[in-house]
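Given as structure tokens, the chain that follows is alone and in the form predicted alone.
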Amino acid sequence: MKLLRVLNGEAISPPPVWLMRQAGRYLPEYLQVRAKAGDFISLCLNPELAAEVTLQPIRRFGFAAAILFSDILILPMALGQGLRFAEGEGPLLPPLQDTSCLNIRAAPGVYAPVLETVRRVRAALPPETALIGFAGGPATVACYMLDGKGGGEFPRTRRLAYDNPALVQSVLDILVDSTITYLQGQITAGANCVMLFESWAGIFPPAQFRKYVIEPNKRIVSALKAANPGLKIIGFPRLCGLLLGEYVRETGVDAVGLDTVTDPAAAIAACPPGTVFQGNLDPLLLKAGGAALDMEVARLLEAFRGTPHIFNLGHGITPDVPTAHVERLMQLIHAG
């Protein structure tokens, strides 16, 4: 598999391929699963529709990976917070008071269709596509789960980071230990490697990263890598800045995705020797298309030649992307 000899610190050209959010509302076939399924989280749930629209961008553009289909919050749902998906508004949640509502014995058996989903796409894809498990970093879900929404600052969150600090400790100690028991499964039903979201790293001044952030993503790496020796594990702590060598000296990634706003220079001259790096195309640019995107990604190849690399974007592909820019970004990629 391409993506696995990239992670195992191999520099490729043309490096492999995938898209963060790839499998989603871009696409016309996946419109159509999505009105079957009735509404998304019923979707996330349904391993024969969650399989298929995590398989079709693989069929449409061949890309180098598989990422499974589901959502970051499907495991605080799972651990017995309330979730629902309202038009316009993004996921909504319960916000917490305390962790009295949460049971981490129970969440495996509430997520089992996604391990489900799992193992159908694997049986499933090419033998040279790898498939990427996945789940929300801790500080990231946690946001959701006390500030009750998405958008915004998290308000709540970064308040009780400093009025209740035992609140979100023991919020993302839950987080941690169901993370890592979810993510085994993923790995257990075929998943080749894993990647934690942490999307909202950047809203932590430098002292609560290193202690929201880096902690746990550095706890889950540890568990993960010891119970699957040759395991290899992306971060992506969108948007931490100056602190992307420390993230990555300090969890034990493999890989570290870069956000939009990240210099690929800058990025290799903060991390250790050995970091293989994911990103970092603009998706207003996937959008735009034309010379735009010709010569930034011209630019992006010859930034990360002769470095370990896996062509991505810096955050999700949006609805809004034509398909025809993708098929264009697919040729550029593969012409050097």
Given for the second form:
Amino acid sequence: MKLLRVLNGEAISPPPVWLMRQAGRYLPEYLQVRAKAGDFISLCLNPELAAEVTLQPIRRFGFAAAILFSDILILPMALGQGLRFAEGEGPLLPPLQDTSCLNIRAAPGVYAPVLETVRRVRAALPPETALIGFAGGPATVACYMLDGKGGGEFPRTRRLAYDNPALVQSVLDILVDSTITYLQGQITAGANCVMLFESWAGIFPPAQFRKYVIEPNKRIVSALKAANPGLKIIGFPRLCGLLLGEYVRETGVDAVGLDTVTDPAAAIAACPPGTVFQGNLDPLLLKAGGAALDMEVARLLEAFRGTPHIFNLGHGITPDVPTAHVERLMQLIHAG
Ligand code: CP3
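Shown: the form predicted alone; wanted: the form predicted in complex with coproporphyrinogen III:
So here's everything in the complex, that chain up top.
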């Protein structure tokens, strides 16, 4: 598997490619299955349909990796917190007041269908295509659990970090333990590597970033690596800025997903030798297409040449990206 060769430190040209949110609303075949499933959560918990949408972008574009079709918020739902997706509004949860409603032991029964999806996808994928398992990073998932919705500001979580740090820490502790069990389940079911989405890592000042992002990520990485020798883990501490090098060094992740605003050369200089990079084309440019896309892809390939690199976006693909632009992207990368 090309993806695993790169995760093991090899620089390959052209690099393996996959795209965050590669299964999603920009694909007409996804919309069809989504309509059949009813709502998004039912789709995540339906192994047959979830496996189908995981495989769709592989068939269409030949990406080097499939990523399990699920969501980072399935874990809090499995722990007992209510979750719904309001059309046009994104996820909504009842903001957590304390942790007494969370039940770690009940969670595996609720997310069992997700592990069945992993089994089915691994069995159906071509042998050269890697399957990426994932979970949200504890800080990011805690933001949704404590604020009850997305949007990127998370005012309640940030305030609680000052007013009631014990509550924040107890949510994080529960998430660390349950994330280890959840990801171990995905690995046992056939995931070839795993990724931690710390999409909102960038909202915390440095001292909180160390406590709420680095420490919990480190505990997850250590536990999974101890139990699975050779396992490769990708971290994605989005918008963490100058704390990138410290994040990689301290957590022990093998690879780091770079956000759209991070310069490749600066990232390479900041991280320990041997770090693998994933990223970081602006999703908006994939939507725009044209000569600007061609030039930026060439620039990124050049910036990472000689460095182990997995080509990806700097954040998820948006529903309005024309599939022709993704085809163009694949051509550009394979022409190298
Ligand atoms: O990458 C993939 O193709 C795999 C599946 C995946 C989804 N969500 C599917 C999804 C993954 C890895 C995620 C991660 C996720 N979910 C993150 C971290 C990555 C990131 O984007 O920052 C976050 C923050 C979430 C929470 C979440 N889920 C939000 C904020 C939303 C609403 C946004 C929107 O586009 O409406 C979702 C819904 C969601 N997750 C969709 C998909 C395909 C859209 C659901 C639909 O309407 O079909």
